[in-house]
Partner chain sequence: MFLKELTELSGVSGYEYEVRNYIKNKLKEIDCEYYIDKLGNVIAHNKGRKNKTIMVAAHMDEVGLIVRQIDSKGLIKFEAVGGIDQRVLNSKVVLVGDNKIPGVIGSKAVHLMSKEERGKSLPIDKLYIDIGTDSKEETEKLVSIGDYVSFKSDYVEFGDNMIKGKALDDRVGCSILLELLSMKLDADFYGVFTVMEEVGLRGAETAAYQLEPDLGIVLEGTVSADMPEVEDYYKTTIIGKGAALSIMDNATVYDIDVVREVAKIAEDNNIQYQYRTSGAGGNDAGAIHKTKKGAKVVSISIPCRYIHSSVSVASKNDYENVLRLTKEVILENQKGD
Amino acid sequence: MLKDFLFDICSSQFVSGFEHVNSHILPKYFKPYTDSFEKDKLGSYIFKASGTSETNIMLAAHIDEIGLMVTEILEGGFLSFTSVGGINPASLVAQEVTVFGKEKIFGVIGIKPPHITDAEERKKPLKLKDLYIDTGYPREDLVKMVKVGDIATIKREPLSLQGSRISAKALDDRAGVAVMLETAKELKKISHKSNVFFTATAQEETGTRGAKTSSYKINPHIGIVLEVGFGMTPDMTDLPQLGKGPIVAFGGRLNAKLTKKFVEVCKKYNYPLQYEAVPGRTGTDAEALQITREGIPCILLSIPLRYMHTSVETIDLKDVENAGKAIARFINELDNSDLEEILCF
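Now that the sequence is in front of us, could you give the structure of that chain alone in the form predicted alone?
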């Protein structure tokens, strides 16, 4: 079940650079729908559904998440930390934290009470260096369990909201990984001639590194990059809406003919779509795939998501389901099309 999968992987930590820690989880879900599995040397997970042709299609969604890293162990059981990936310090205040040392250590992140914060201080934005993880341990005990370089994540359980919406940490980009799983399930029902590689890439949040190595290894003819995009909220009403379908990107770094073909397939089979213009850098794994080897024609699809890079990221499961079905149908249509005509300029 889609929600069960997302709740499982969003409850587990895959901080950028440490994606190997919970390496047993993804194979459990993908192996029933694929033929082989391997990891590249950077830690990306590659599942292959074999076809009958020589065409290779790579789906890429990053499995890594933003997190924290211990920088100093202080007196009184406090830990200084820095961020792994982009984090707004304001989102960390009053959060519960899990530190992954020799054993799991729980803590909280607090701030100075308003009663003793002067007006000037309240005007200044919070900085990471002003925040600490309070573990409650004496320093002499804490140093036996935690060291500089250990990682930490916000301790947050996934939550079902009304209807088909869920909230959790790390839906950026576990939502994209879930789209791959839905695609794999759907391709089991309909035939595909191409070899399809479902790739959960490592270290996207710290520089799209896993996409570089895995795409070089696979050397696909086509890349389908799956991400999350900014979803509409009351203070940002001009953004794509949750539940109205995945977002397809148009831009110079994405293959125009391939994107057009995807839109045509969605219209043919009545899959809902939303659109965004990306004139330059996409900030996604597409940056790496597009220029791997001699270049890979790519499309970029995103799941609308609210509150990005916080512990309450929110999506609509209908968007994930529709994206997975649309991509499976797209692959089926590509298998029966003239790829040379589609991909040439």
Second form
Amino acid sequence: MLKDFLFDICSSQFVSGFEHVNSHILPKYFKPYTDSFEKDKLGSYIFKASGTSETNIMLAAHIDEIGLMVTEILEGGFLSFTSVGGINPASLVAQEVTVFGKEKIFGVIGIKPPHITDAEERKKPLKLKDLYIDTGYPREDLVKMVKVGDIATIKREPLSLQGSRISAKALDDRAGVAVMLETAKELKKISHKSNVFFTATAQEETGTRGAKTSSYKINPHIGIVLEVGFGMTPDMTDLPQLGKGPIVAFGGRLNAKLTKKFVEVCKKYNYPLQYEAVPGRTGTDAEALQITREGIPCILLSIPLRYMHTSVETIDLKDVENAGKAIARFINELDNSDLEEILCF
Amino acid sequence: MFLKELTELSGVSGYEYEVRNYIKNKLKEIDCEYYIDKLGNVIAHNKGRKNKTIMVAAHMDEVGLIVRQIDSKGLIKFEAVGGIDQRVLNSKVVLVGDNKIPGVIGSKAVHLMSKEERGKSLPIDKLYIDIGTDSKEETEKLVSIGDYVSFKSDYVEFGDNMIKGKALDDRVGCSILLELLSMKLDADFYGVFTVMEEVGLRGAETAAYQLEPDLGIVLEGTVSADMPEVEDYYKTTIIGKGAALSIMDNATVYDIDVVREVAKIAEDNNIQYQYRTSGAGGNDAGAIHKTKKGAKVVSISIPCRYIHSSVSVASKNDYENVLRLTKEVILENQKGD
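Could I have the structure of this protein in the form predicted in complex with its partner chain, to go alongside the form predicted alone above?
Next comes the full complex, this chain leading.
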């Protein structure tokens, strides 16, 4: 079920600024567990599970993904493009893409074959301007289907790896959105006092913009930001591992006492947790939430993920499940605590 | 056209079993006589009118990877089989071994890269396949050193009569050769599906030794670099402009009279053709023309963009032109007085 959800949303496009295109998908999954649904003006999806108290808790995970945007339609059916969000050009070579023009158009991004490429050339860093989407159409046909400003994503079918590992594009941050759905399911089972706002934010990748407007709209007492974090790989051995639990962050963007409370809850109920210290910029929606209105105390929880911002982002589903349960339990504990005391300096 | 089936099979050089089995079954279906030689080449015989011995060759193998080591974290280190540009490996899905265990070749997050690292490709010895395991023991239950690895890439028809797949080099040749054998032409030729072309034209060498052809016709998926960034001089062939005739490459200086005869046959039959205008690369013709006392050879190729990657692209028009031209060349060479 969790995997089906992730495979579905990772197969769909929600490129930053274009989150409205597939607007039917999230409500289908969240509505059974929530009471009302609205959007902010930037395109964030807000699902509210009503409680009995006046406390508002906002969960934020961004629905948007990095992508490509067409900048020019060239002779021979090639498209020049720029990136929406941060993409390493090297990760685009020999990829299949879907261009979202008038209709969906298949294309590939290729490079010259090794037969006519010398060793020096291979070592040279690639730039976006050196790459093209090959659509296989003559230009005169293509201009009828594609316009400058249309977006494209890498075409990648989500993949099951061994055990509970999966690989897909856009797990950053659909994994966080999946945590929200897991939490929503858990909270449906227990009666919660707080009003919980499951927010799939828009435009995180282009500067945490949906988080700013959606949190203004919701005006929550606390924020729980759900993200993905760098997982350990051979070139980065000191990072959290996949499958060993979500990563809780400590640092200046986050409320120290609230974070401490979350850690206590996880320890009490034996939810696995990994830790990271982030003194300054987190590069997450917490950037926006923290300074919305008079300020929102936040915690940040991340799912360990390998190969971020490529089309083969890899996570362990266990981490998503555990994070979902831990957040539900945390909300339950907050409901039965004096929130003001926790937040008081 | 058998390209969907053929391109989705794995057949990295030295391990062409899936492709060979598919071809064997097809040959049985069309009731064509064949045998398998000691290297694994499939040698089929279309019996018919005969002036000379003709060998039509297409190679079954494709470039890919081979497992070289499994590290303590269960990640798989690999080596390239055939000419693979390290740049095409970033962020790919691959299938490992006979059981096709899915894995990914990832890349460091762009956020963690230094300015110098961005845009650069990593050498193959820094790359690894992640199948989702955490230890050497777990991976060793599923994967062994020496297992072959191929790209996962579905066959797709797109654009204006274009196709995309892995291993178009040289499953296009295999597909055309199967079609030629299905036609039951009254013209004698051997259809040879060779092994290990990508690692040094090995199969063609032994096949030609056995057949002693007077004329070798090599059907290939060849380089097309007709992308916007490439100067005309280096484009080699142009997609959609017809069958590509080789004049000279790294392995062969083609007999110019034979090449021109083939061009004339194309013209006489209104078949679109072009010359392959680069000396780079080489194919089975290199082995065939030097066999025993020597043989005439000609290469008739389908231009393929992004060759030796998981997303090679070709035109169905070119495919049809190569099929038609090869048929006419065989008929012309075996026609009676």
